[in-house]
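One chain comes next, on its own, written as C-alpha cells: the form predicted alone.
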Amino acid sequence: MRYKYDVAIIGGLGHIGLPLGILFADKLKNVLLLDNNLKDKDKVMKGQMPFIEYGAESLLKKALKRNLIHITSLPEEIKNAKNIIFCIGTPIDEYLNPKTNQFLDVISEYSKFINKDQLIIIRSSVFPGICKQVNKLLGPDINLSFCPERIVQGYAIKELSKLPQIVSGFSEEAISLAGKLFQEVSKSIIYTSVTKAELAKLYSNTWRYIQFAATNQFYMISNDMGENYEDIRDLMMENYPRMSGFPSAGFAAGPCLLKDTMQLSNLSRNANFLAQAAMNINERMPEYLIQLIKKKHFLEKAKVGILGMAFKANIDDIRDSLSFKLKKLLSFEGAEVKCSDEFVNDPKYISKEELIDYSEIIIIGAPHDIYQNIEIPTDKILYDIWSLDKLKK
C-alpha cells in the first residue's frame, strides 16, 4: 500500500512532536502532525514556532516550501500514515498518581484507524507496563515500538541527530522498522527489550531530579549553617573529576522531572523513600528561599521582584515552574510581587529594567543567561540561589 504521508505525529504541535516532525521533514519525509489543539497551526504554516526551540525556524521553512509539513486534528487521517508516532504524555492526578487511563483513552481512540501495515511507536515517557497494555489493546498483528525521547527542553534539533536512539519493541519487525526510521535522524540506535527502555526512560529523569534534590539540600545545610554554598561547591570540584556536573543549587521544575519521579516512586507502591525525600527538598525551595528572606526582612508591603518565570534557562516553557510557586507564597506573604521574564509573553509582566527601578527585593527565578549581565544597584537587595555570579566570571 502506498501512503500519502511518511510520518504522522500525534501531539505533533507540541514541545516533542514538532520538532521531530520538522527534523524528518528535512530529511525528505513527508510529515502529517495531528493535534487535538490546532491555535499554533497558522503560526506554524507561516514558518514560526510557537515556542523557543533553537535551530529550528529555518529548518521549518524551507519544510514547508517543499510542502513536506501538514497539519490537522482529524483522528482518521492517521489511516495516510506509514508510520504513526504518539507523542503524548502520561499525566500525575492531585495524588501523585500516573493517570494510566486517560493515556490509554488516547491510544484507544486512534486505535480503529490503524492497520497491520503500519509501524506505531510511542515516544513518551510512560508509566512501565503500559506498552504491554498498548499491544493488548491494537492487538498482535500490530507492529508496536516504544522509542523514548531523551533531548532537553528547547535543544531537540540539536540534540536529536547527536544523541543515540533507544529503540525497543513487541516483534522483531517492529525493532528493524523503527531502527531504520530512527536511523534517518539519530546519530546511532540502541536497541533493548521494551521494560528496560520503559525504566531507563524514567530512571534517567528520576536521576536527574535527585541530583538536583542533593545540591538542593546541601545549599538549604550550607545557608543554615551561615556558609555560601557555591563556595564549597567549587572546593568540591576543583580538578576533582569525580565531582564534574554536579548542578548548582535552584529550582528542579518543568514536565517531565517530577512527573517522571512521582511514576517511578508509584510503581514501586510509594515505598521509593529517594525519590518522595527528593520530591519533598526540591518543591521545598521556595519557601525555603522565603524563610531566608525574612530572616533579615520584612516581607509585608515589600516590593518584590521576579526575574524569570519559566521553569529553566533561556526557553519560554512555564510549565510547573517553581517561579509560580515562589510568587504564590510571597503574595501570601504580602510581599507586591511583579514578574518579568526575557521569554516569555505574557503583558502582565514588565522589563527586566522596570522590575529593578521597580524592586527592593530582587530574586532570580529562573537563570537566563541575559542576568548575568545585569547590574543590581546597590540599594536593592539580590537574591540569587542560582549563583549567576559565579557563572559571569
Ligand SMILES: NC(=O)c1ccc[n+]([C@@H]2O[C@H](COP(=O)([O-])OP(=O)(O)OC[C@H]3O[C@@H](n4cnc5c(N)ncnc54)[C@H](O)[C@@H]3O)[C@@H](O)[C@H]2O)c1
Second form
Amino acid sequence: MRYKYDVAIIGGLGHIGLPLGILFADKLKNVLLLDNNLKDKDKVMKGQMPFIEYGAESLLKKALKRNLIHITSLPEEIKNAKNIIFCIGTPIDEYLNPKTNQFLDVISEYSKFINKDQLIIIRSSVFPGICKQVNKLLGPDINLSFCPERIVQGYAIKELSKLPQIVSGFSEEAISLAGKLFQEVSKSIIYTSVTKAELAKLYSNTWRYIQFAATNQFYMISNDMGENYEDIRDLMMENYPRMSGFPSAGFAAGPCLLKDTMQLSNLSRNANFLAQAAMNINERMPEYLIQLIKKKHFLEKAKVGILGMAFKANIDDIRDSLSFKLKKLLSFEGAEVKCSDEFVNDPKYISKEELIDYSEIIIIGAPHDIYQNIEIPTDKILYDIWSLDKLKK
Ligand SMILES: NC(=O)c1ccc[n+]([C@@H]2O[C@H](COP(=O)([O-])OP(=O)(O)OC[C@H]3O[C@@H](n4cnc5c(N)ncnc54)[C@H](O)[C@@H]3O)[C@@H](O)[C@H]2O)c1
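The form predicted in complex with the named molecule is what I want next, because the block you gave corresponds to the form predicted alone; please supply it.
Whole complex next, starting from this chain.
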C-alpha cells in the first residue's frame, strides 16, 4: 500500500516532535505533524520556530518550500502515514506518580486508525512496562517499536545526527523497520530489548539529576564552611580526567530530569532512596539560597531581581523552572521581586538593564551566556550559584 506521508508525528508541534519532523523532512520524507494544540500551527507554517531550537528554522523553511511539512489535529489522518511516532508528554501527577493511564488513553484514541502494515514507534520517555501495555492494547499484529529520544532540549537538530539511536521492538519486523527509519537521521543504531531501552532512558536522566544533586550538596557543604565551592571544584577537575564533566552547582530543573527520576523512583515503589535524596537536594536549592542571603541581608521590602527565568541556559522554556520557586519564596519573605529573561517573552518581565538598575540584590536564575559579560555595579549584591564569573574566563 502507498501512503501519503512517510512519517506522522503525534505531538508534532512539541519540543521533541517538531525538530524530529523537520529532520525527517530534511531527508526528503513527507511529514505529518499531528498535534491536538494548533496554537503554533500558523507560525510553523510561516517557517518560524515556536521555541528555541538551534539550527531548526533554516531546515524548516527549506522543508516547507519542498512541501514536506503538513500540520493537522485530526487523529484519523494517521491512516495515511507509513510510520507513526508518538512524541507526546509523559508527565507525573502532583503526588509524583507517572500518569500512565493518560498515556495509554492517548494510544487507545489513535489505535482505531492504526493497521498492521504501519510501524508504530514510541519515542516519549515512559514508565518501564508501559510499552508492553501498549503492545497488549494494540495487539500482536501491530509492529510496535520503542526508540527513546536522548537529545538535550534546544539542541535536537545539532545532536540527533551525532547520537546513536537506541532501537527496540516487539517483533523482528518492527525492530528492523525502526532501525531503517532512524538510520536516515541518526549516526548509528544500537539494538536492544524494550525493557532495557526503557530503563536506559530513565537511568540516563536520573544519573544526570543525581550528578546535579551531588554538586549541589557539595556547594551547600562548602558554603556552610565558608569556602568558595567553585575554587574547590576547580581543584577537583584541573588535569584530573576522572572528574571531567562534573557539573557546577545550580538549579536542576525542567520538564524531564525530575519527572524521569520520579518515574524510576515509582518503579521501585518509592524505595529508590537515591532518587528521592536527589530530589530533596535539588528542589531545596532555592530555599538554601534564601537562607544564605538572609544571613547577610534583610529580605523584607528588599528589591530583588532574578536574572533568568528559563529552566536552563540559553533556551526559552520555563517549564518546571526553579526560578519560579525562588520568586515565590522571596515574595513570601516580603521581598519586592522583579524578573528578567532574554529569551522568555513575558510582558511582566523587564530588561536586564532595568533589572540591574532596580535591584539591591540580583540572583542569577538561569546562566544564559549573555549574563557572562554583564556589569554589576559594586553597590549591588550578586548571588550567582552557577559561578558565571568562572565561565567567563
Ligand atoms: N524536552 C526534551 O528535551 C526531551 C528530551 C528527551 C525526551 N523527552 C520526552 O519526550 C516527550 C515529549 O516531551 P516534549 O518536551 O516534546 O513535550 P511537549 O509538551 O513540548 O510536546 C508534546 C506535544 O504533544 C502534544 N499532545 C499532547 N497530547 C496529544 C494528543 N492526544 N494528540 C496529539 N498531540 C498531543 C502537545 O500539544 C505538545 O505539542 C516526553 O516524554 C519527554 O519526557 C523530552
